[in-house]
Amino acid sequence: MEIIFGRNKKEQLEPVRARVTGKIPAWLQGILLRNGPGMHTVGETRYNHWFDGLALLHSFTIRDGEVYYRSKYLRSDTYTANIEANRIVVSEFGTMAYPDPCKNIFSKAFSYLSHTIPDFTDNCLINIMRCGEDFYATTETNYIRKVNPQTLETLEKVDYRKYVAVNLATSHPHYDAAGNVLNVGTSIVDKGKTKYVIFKIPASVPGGRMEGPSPLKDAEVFCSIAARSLLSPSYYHSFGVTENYIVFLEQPFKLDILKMATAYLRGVSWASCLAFHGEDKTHIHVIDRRTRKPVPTKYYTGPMVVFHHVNAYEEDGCLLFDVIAYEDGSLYQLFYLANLNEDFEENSRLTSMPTLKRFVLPLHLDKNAEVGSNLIKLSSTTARALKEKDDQVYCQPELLHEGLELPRINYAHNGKPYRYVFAAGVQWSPIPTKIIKYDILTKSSLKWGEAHCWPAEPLFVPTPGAKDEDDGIILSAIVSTDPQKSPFLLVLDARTFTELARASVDVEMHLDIHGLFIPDAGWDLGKQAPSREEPARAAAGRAAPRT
């Protein structure tokens, strides 16, 4: 497990020509951009958590046939802090920083007060966003930094608070056809109230201008719901959108934020605050986009946790939304450091199996129904939904399949009827052994693996004008737990799930965590926008594919 999880991973800086071995389809041009962390020790101080660790940005650069790979650590505020004073310096969710000891009691005193309302990391360390036509990498805070897809520079920080009151915000946002980006986050306390926030950010800036202000300085509250705590609000990874409505679930895995507030003085990590509440029910919020407000009817399901959305849409009167859920916030607790050792696989069998879930909700509700009556009538599903008092609604999923995580749809069919899940297999180890196609019309599953091999999430890229919803490819960058073993980026026929070419790199590879496929813009290794790294890349980039 050290070997993955615990030892830092060298930046490559230079573009690296891959060993490619069966053919890359000819259409498949752009960037597969990936984020994750990579650093987990700073000089003689270690952080408690994997998704502590500093952001590492790698790239697959894919053009006629050939592939390139460069990764370069996200030069985020917490990083630069951290380098400078070789050690950490910035608190992370969890793992908790202190000042250095040699400075002056007034010095600490103010940095307890700091921590009181926490100002959360700019280690952006867990997806790539896109905002018009820029990219950002993202955590689960207030701050983005903008990134360059090309050389991978970390360019300006952006705190959301300046455009919209959020202290938490997810990193799995939705985009419209046009390219708008919706997204969640959590207002703690502001003026009395604590709540989630729904946000949208237009794809560009009023008039359509490309150079100018970015399209964030338009962002809009889009709709808010109260929290049911003021002072413990659900923690959330995703949520759903459909057509016409947005669905959010407010589930029992909890933040306590007077225990945040005096963490850094009782001297435990932020993460310590967050605590599963197994008594509880799971709320599931629905918002309609027409009115932007709540629809009156009150949906709820049994306690649990869920860190993904699958997808959502509408059929026949009903809402249907399909996630990955959990028995319990066990999951987290297991990404601990001290926990990835060689008691792993024991550990790993202490947390709840992973489940792909679907939900029905009735959108309009029958007031004739009896009490305790089944409101779902479609044949395609099992998932029921009772009718209780005050319009309450208790609804019941269907188990679709177990072990499935990190899920990818074909983005086109986001919030619109779909058959295909592409996800990472992972049984009872949260660590992926395998890639699934699971077919949700015919229950049945498509399988890839390789002995050693751990793939991180796959990404269906949609072959030009495709028609079926599974005509395309899936890459999936591959790491190895055998040293002998070359990492590599791994191409599937999405339909058949045969592999098509896998380009191999002797570099040290992270595990990632999520990322996006940049369409092919015309980009040229060879010649990028000018920067520090000018020089090492005119080298490489003789080597480097053609325009």
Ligand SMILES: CC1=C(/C=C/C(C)=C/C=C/C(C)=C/C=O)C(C)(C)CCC1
Second form
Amino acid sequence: MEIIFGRNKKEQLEPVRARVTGKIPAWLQGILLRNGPGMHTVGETRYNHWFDGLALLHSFTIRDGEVYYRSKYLRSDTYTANIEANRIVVSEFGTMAYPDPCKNIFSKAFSYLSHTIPDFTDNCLINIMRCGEDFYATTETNYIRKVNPQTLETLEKVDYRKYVAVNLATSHPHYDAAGNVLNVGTSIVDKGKTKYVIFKIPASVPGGRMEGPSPLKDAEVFCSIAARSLLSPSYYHSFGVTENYIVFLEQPFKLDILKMATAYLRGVSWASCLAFHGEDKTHIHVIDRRTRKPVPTKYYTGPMVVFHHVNAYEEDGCLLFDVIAYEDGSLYQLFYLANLNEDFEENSRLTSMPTLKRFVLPLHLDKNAEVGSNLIKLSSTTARALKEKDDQVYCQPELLHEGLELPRINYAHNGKPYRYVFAAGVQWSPIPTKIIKYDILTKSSLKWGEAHCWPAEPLFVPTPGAKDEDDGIILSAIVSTDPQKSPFLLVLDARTFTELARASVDVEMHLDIHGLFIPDAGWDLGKQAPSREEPARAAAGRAAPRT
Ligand SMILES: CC1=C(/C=C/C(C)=C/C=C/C(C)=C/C=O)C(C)(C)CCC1
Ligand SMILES: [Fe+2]
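After the form predicted on its own, can we look at the form predicted together with this ligand?
Below, the chain from earlier opens the complete complex, with every other chain and molecule after it.
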């Protein structure tokens, strides 16, 4: 595991041609662009947590059955400052850093004064977001970094706060049919309030643009939800959307703002300011996209921790949403680098299994229904919603499948009825060993796995003109702990899960986190449509990644 997690990875600046075995479908033309941590030590200093590592972008350019690989560190301000100082000088999730090498208490207190409102890192290592024609590397702070998907060059640093008042934002935005971006962020103690802010970034600026202003300048607040607590807002990593609603979970996994404000002085990391409160509920906020207001019903469920929403949709007056849920907040603990060494089999055991759960919410509350009665009449699910007094509804999920993480879907079905979840399969540790296709209808699954192989998040790309939801291919970057086996890009038939091709490269590839597929510009819009009547939607489904 040291090979995967401990070692700093070398950049591969010149594109290297991969050895392709099998046959890559001729229609598959474009760039698979992915992000993840690649450097875990700088000079003599080391990061504590895998999520701290410096962002390493990598891409597989697929053209006419050939694959070219390249990688480049994101030249964030964080990267530059660290490299110049030859040590870690910017704090990350699990590592608090001190730019001032003088360790005495007075200078520490002095530096603290200028860190009361911390300037977070721009080490955008989690995902890639598409905004109109632009691509940004993202993390969960107020910074995103524009990148060139062809050359992997780092471009402008964008501070969300210039456009919307958020200190944190997810790296899992949603995209609508036209490519507009919808995201959620947290505005911490702003004007005496802490809020979850849902904001929209238009796909294009009026009148079009060449190298003009960024669509971010037209970002607008869509709606906001007051946090239940001013000083302990929930942590969240994604959210759900349907055609008419937004689903936001205010979960009992919370950031302690007072702890954050004193973390620098106390010499502890941001991660230590996050805690699971097993005694609290999970509040399910539902926002009506037409009125931009929360619906009046108060939905809740028991304590849980969700990082990834899978999908959500409306059916027969109900809102269904699927998430990967944990029973506690221990997941992030397992990614401390000290646990990801040769003893990782003992140190990195999951104490709570990631489980695909379906929640079903009644959208229209029957005022006459008896307290205690189940308001869900759908025959397709065992999920229940029990009426309580004062417009409260307790939601009990249906457990669909255990051992899934990093879920992806055919994004043309985002917010709509769907059947298949593509995900990484985890067993006793959070490091995926398999790729899984789970069929929600038949409750059956298909798997891909190979000895000593560690797959990344599987991404679905539809076949041009596809009608069926699973008509397409799955792409995943695979790293191996077998020194005889090079890392490779795996291409699976999404329907049967048989291997179509693999493209191996003799480089030290890093295990990445999330990314997207950028089809070549010549990709025929009409042919991409999941249904020919809806070319605009299809374009979004094809280009817009669910990450
Ligand atoms: C730096 C920083 C943060 C970073 C969080 C990160 C980096 C989370 C990564 C999550 C991943 C990789 C999940 C995988 O799916 C917080 C906690 C928002 C708080 C403020 C400062
Ligand atoms: Fe994620």
